[in-house]
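Just the one chain here, the form predicted on its own, laid out as structure tokens.
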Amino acid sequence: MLVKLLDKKVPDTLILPLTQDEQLPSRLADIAARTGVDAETLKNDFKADPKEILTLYGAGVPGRRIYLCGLGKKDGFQDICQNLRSLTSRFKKKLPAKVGIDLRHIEPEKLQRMSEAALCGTLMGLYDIGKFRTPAAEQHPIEFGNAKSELQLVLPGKYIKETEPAAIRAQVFADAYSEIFDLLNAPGNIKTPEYVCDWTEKTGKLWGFSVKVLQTDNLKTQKMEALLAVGKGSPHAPALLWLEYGPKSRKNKIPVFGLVGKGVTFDTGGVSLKPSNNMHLMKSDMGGAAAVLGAFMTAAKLRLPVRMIGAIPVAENMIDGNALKPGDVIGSCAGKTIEVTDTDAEGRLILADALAYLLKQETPDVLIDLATLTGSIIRAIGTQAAGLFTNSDALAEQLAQAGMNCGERLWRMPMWDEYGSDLKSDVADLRNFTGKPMAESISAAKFIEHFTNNHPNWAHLDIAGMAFADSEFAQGKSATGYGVRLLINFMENWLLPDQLPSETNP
């Protein structure tokens, strides 16, 4: 699809996003005059509620259509993006080859943000989750979204040049989301550890970051016994993906970010078997890996002036005669021994090895791990935010602000030492699961903390309720792309370590 920015010769089909504000009545009156409809009727029929759509047809102009798209009272980035995605998803079979998004009524100070959000949402609405359906003959072939179609951003002429970077960003994010959605939505019989490794190598070459795959022999050499233990019940061997973007030299003093993402391609729970009712959703247990991969893709394509190091442990948590057993004691890359009291608490085990390995190779300014780790975080705060765990007040503030900026919210959880007391083991250095029915997301974070080498700017994000969720875009739960924009926004607004306050939690 071709994306254009213009101010004249607008297409016959326009999408007009409208907010519930004091200017709505006058804008509706103007639209009524332009389309030849009764102004009072239009004001009664369209309130600009979130995801409200009203189609108007131009009098005497064949093919002229205006889709009024309600945004509600909120005009945050994610609100705009989701509303435009909803419209495209619902109407894409009816839209012609050329469609415009009319933003000429938007205040100049909001124009770039609005342009990026609206364009990204519209492009995301073209995503098709049915990759494994048998192709069916379309009575009405979809025109909008094919290679010959056009999406035109209609702007005041004097703002076109300065809005071009926002339009480019929107396309980069939308392309990355489409790739990540395919990966995370893929079923477990296709998305094996080998598949993810191959996919990442190909993606790295296309998007501009380097990828190295550490296979079984390498994992043994690096003593990544926790990752090997989690994967040994599967016929598909585990691996560690090592990603790099940006110059290695620190002469220019660019910030260095270490990112770790949980990459369990399917999680049965192992010997500590999960209930069967929702096990089919466990193809989603690599939401953290997807977020890290998406961040690398977008950062490389946008050419962010940062250095990024990624460590993604990839494994399938299955059950057979070789599988890890409750009560087993295993080693780790950090040299610590772990009593495995629950094989379904496998995410923290593979994160432990990935974090320890990353810190042996590099010393990042910031270290962040993301994982669909615990159901406990969903019980604690639901599905409106991910859990944020860190001992750095400054890092917590910046991550939370990044989340608010892009609509991927975080809620900080406590990290007091008392929560780690139940991780003590009689037979090993620590155990991976407390067995208690409360505060499990916190004790999981405290477990992971043991493998961060006391890094002053480490944060753990439990995204279990956010990476794979219910939406209007699928019959069941599906990939959301949560974490990609959060990480990019955070890195773009990062303050250098010597500018950060030194306070930490009591």
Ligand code: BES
Contents of the next structure:
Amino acid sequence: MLVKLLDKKVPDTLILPLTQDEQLPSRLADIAARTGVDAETLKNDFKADPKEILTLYGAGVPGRRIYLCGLGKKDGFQDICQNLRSLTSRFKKKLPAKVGIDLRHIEPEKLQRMSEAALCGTLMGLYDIGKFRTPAAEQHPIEFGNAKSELQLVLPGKYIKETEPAAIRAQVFADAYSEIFDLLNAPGNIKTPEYVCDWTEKTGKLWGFSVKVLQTDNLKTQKMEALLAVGKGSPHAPALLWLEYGPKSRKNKIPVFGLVGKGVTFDTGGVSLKPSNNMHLMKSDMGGAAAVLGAFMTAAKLRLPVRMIGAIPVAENMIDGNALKPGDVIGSCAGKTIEVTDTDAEGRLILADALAYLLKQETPDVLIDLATLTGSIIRAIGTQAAGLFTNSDALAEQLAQAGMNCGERLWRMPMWDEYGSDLKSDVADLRNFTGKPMAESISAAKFIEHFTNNHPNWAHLDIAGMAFADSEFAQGKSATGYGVRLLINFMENWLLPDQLPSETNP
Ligand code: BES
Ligand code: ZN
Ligand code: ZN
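Given the form predicted on its own, state the structure of the form predicted together with the named molecule.
To see the whole picture, the full complex is given below, headed by that same chain.
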């Protein structure tokens, strides 16, 4: 797909995004005049509600179509993006090879954001989740979206140059999402730990970040016994993916971000077996890994002026005669011993090793882990936000703000020490499950905290309700890409403590 920015020679098929604002009536009157439709009828039939689409056909002009695309009242980035995504995903079979998005009516101060969001959404709508379906013989070939097709952003000529970076960003994000969706939606029989490692090595080469894979021998040398223990019941050995992007030198005060993402390729629960009804969804238990991978891909392609270190523990939580058992005591990279009271609380075990290893190798300014960690966070705050756990108010503030900016919301949860008291074990330094069916997302965060060396800027994001979700884009739950935009937005706006405004840094 070719993306072009232009002001003349507008294609016959146009998408016209419209916000429900004071200007809507005059814009509709204008469209009515252009298309020969009665203005009152148009105002009656199109209210610009979110997801509302009205197709207009140009009077007497063959092939002329205008899709009025309602955006509702909200004009957040995510709202615009989702509305356009909805349009292409619903109409992709009907769209011709050349489509334009008409943004000539957008106010100049909103143009960059609108361009990026609209373009990204339009491209994302073309994502095809049915990778394993046999193509139907008589299928109507899709014209829009194939290599020869064109998407044209129609803008006033004088803004074309300054909108180019926004158009590039949109394409980079859309491409990254498409790859990340494929990875997270892939079934467990294909997406084994070695598949994820190969995928990451290939992707690193293509997108511009370095990847090292620590296999069993290396994991043993590094004492990553918790990661090894989780992978013990599977024929597919666990691994740690080590990612790096950006300059090593600290000369120009480039911030260093440590990112850790839970990469459980399939979570049966292990011997503490999960009920079978929704177990198939556990192919998505690597949403944290996907967010970190997506952030590396986009940051590297966009050449973000930051340094990023990624540690992704990858394992399959299975059962066989070798599997970890409830009550087993294991070691860990940090040197602490852990009594595994529940093998289904495996995420915190592999995160513990990845965090400890990262902190042995590097001293990041900020350390963030993302994980589809607990069902408990879903019971607590549902599927509208991820849980945010941190001891740093400044970091909480900046992460939450980044989430609001891009529509990937975060909600802060408490971290009081009392929540960690039930993690004491009689036989080991700590246990991985309190045994009490309450506040499990918080005790999980308290468990992980033991492996963060009291890093002053550590945050844990429990994205269990966000990474794989119901949407209009698939029959069942599917990958959302949650976390990618959040991390990029956060890193772009992160301020080192001495750069914070004076109220927060007296
Ligand atoms: N992968 C699950 C958490 C999860 C649940 C992710 C639902 C996405 C959707 C995690 O490994 C797990 O099983 N957690 C247990 C923890 C419990 C044993 C303390 C849970 O939440 O039930
Ligand atoms: Zn589990
Ligand atoms: Zn899990």
